[in-house]
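One chain follows as structure tokens, the form predicted alone.
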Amino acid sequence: MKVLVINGSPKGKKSNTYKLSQAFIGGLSENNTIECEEIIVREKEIGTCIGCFGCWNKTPGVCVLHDDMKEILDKMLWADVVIWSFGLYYFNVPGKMKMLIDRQLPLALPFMVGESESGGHPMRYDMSGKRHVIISTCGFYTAKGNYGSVNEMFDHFLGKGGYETIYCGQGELFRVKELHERTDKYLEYVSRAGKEYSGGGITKDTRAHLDELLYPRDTFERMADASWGISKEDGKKEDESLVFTRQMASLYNKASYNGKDIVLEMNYSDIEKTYQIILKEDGYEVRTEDFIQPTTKVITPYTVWRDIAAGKISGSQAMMDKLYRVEGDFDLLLNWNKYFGSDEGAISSGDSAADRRKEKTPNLMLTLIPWITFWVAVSVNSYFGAFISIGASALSLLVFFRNRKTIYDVISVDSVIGLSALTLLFPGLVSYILPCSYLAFGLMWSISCLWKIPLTAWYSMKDYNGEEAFENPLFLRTNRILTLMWGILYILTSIWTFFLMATPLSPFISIINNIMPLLMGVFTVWFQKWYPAHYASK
């Protein structure tokens, strides 16, 4: 497949639209061997058409102006697919690209044809096998209603329906590194569109994603206004750190408001600048003075926070490396994407967030039910309890079929079935088998601390952006500590169970073994919030 990219942006390869075009070509090349040529219009010598019609009657098919247009027209005839790539300039193509379009006249014959309502000219060459794609970004929040004159122009020389379009609003966001997660997601859809186009055409599902807003209108327009770096009050230039803070604040998602205003204070320690972002029910406010008591205070070098926002370093890793610290309520940091993710009306809400809700997630009950059934049932009646435990283990896999299975679920089912079989084969050894079951359970928890992902992390990740949490070292450290503590609890449980079974206190073993996990559960809920905040405050 021969592909020609006509890059009409005055910014050349630094163009926002160019990123979309490259993503589209990447998709084209997935299932095809392509030969790609690129024309950067601003680098070419292209004169203005003088309207002499010499290419029609004096030198048919050849322009009287001798510049780079002959080479460009030759490449247009060579290509199977022509990609017209440009940013929207005053509701049409950039000036020099319009000059290139005007100079296409040698490709046509002068005769009149009646296929078009408004008239037209036949092509000098057979263009029937060529395909055209228009890829463009604009600076408005939406592409809708802004490409009328572009479509009218291309309809005339390519014919209505004779080309595919990818029009993207909010194009300036593609140059903002801090927003790369959102823009990268859109580029994935553009790449998918290229792949589908090579196979026949862009699907409705992909088209729907391409037509979605990157951010809701009010969020985008707040970011756009803040990006100019001048004050709305007096038009004077603002400090770069203030501009950055305003843009960060503009991402505030009002849907996250929980009934109480949050005061986030950003203290940029290396430049000695402090700002407050007040998150309210109806929006946000950025203060440079008249500060109030902060809910959450972040003390950080400005350079570090910029690098975190740009994705150059991980925020959680930067905290582990003690590059910044947090005072006050740590909940804002734990749920940063909730407050500053702007999920409503954006790409992520239409795809990744919905996909996460549909994904199967691990359920701790799937691990616990076989064990709890064994401990209770065998304590009451070893013979029938063993059968009940085997049945509960098998049934748990069926009852929780909608949940994602982990290695610990498999180990639990296999272990309980094995322990139940031992109980049936050696009923006289129940006083040993029962304590051993607690020991096995405790060892499973404790040994998992040596692995990359400790046991509790699998079951708490759903509250922290799914598997993304596994890249958070503070999340893993918190869960590693909790997992070890649960493991130690059950190892100790095996010891006191073994010794108490031969004493008058044996009837109370079940009570003790139920109360201790309940207390540990209360501790776990507290520790999950306390430890990250404690670490962050150092």
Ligand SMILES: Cc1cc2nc3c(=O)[nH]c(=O)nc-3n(C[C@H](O)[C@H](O)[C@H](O)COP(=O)(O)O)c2cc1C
Contents of the next structure:
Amino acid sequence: MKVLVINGSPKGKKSNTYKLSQAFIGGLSENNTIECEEIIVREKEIGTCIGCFGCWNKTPGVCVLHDDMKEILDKMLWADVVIWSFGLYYFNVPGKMKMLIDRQLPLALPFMVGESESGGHPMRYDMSGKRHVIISTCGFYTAKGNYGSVNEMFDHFLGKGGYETIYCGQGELFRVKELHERTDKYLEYVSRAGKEYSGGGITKDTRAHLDELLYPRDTFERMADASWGISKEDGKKEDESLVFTRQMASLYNKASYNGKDIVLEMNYSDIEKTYQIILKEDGYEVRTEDFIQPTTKVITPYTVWRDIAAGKISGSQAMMDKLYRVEGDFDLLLNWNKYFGSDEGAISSGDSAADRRKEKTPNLMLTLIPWITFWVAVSVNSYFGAFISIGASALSLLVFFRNRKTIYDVISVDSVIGLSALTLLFPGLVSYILPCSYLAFGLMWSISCLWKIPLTAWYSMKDYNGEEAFENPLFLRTNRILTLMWGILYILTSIWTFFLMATPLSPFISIINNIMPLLMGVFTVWFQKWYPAHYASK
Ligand SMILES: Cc1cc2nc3c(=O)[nH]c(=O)nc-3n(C[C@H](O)[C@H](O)[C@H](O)COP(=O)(O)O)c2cc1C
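To test you: the structure above is the form predicted alone. What is the structure of the form predicted together with this ligand?
Below is the entire complex, every chain and molecule, led by the chain shown above.
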């Protein structure tokens, strides 16, 4: 497949739209061998059509002007697919691209044909097999309503419905590194569109994603206003760190408001600047003075925070490396994406928070139910208890069939069924089997700490952006400590159960063994919040 990209942006390769066109071509080439040629319009010598009609009468098919247009027309004749790539300028193509369009006259014959209502000319060459794609970004929040005259123009020379379009509003965001998560997602859909186009046509689903806004209108417009670096009040230039902080604040997602204003203080230690972002029910406020008691205070070099925002370094890794610290309530940092992320802000960005909620997640109950049933039921009556445990294990698989299974769920169900079978076969050994079951449970938790992802991390990740949490060293560290503590608790439980079973205290074992995990559960809830905050404040 021969592909010609006509990049009409005056910015050349720095064009926002060019990124979309590149992604589209990437998609085209997935299932095809493509030969791709590029014309960067701004680099070409293209004179204005002088309207002499020489290409129609004096030298048919050849323009009287001798510049780069000859090469461009040849390439247009060569191509199977022509991609028209440009940023919207005054509701149409940029000036030089319009010059190129005007200079296509040699491709047409002068005669009048009556097919279209408005009149037209036949083509000099057979163009019937050629396909055209128009890819364009524009500066307003939406493409809707902005491409009327572009469509009118292309309808005339390519024919109504004779081309595919990808129009995207908020085009300037493709240059903003800090927003790459959202724009990369959009580019993935453009690439998918390219792949589908080469196979027949863009599907409805991909089209729906291409038509989505990158950000809701108000978020985008706040961000755009903040990006100019001048004060809205007096039009004067503002400090770069203030502009950056304002842009960060403009991503605030009001839906995250939970009944209490949050005051985030940014203390840029290297440039000695402090700002406060107050997150309120109806929006946010950025303060440069008249500070109030902060809820959360981030003490960071400005350069570090910029690198984190631009995705050059990971925020959680930077904290582990002690590049910045956090004082006060750590919840804001733990749930940064909820407050400022593109997740909830974007109308939908593919694997948005909403989509992630639909994903299967592990459920700790699937691991716990077989064991708890075994411990309680077998200590009351070993014979019936063993049957009940086998039943509960099988049933838990059915009840939690919608949940994602982890290796620990499988080990738990298999172990409890095995231990129950042993209890039935050797009823006299129950005083050994029961402590062994606690030991097995404790070992499972402890040994999981040797792997990258400790046991509890699998079950708590859903509250921390899903599997993304596995890239967060602080999350893993917190979970490793907790998993080990639970593991040790159950190894100890196995020991005291073994010794207590031979004593008069044996009827109370079940009570003791249930109180301890209850206390540990309360501790876990507290530790999960306290430890990351404690670590971050150091
Ligand atoms: C002179 C000029 C005119 C523009 N006219 C419009 C316009 O009519 N509508 C719009 O939404 N954006 C307009 N924009 C914004 C651009 O379309 C937007 O920045 C686009 O992403 C640029 O794409 P590019 O980087 O591929 O050239 C204009 C920008 C300039 C510089």
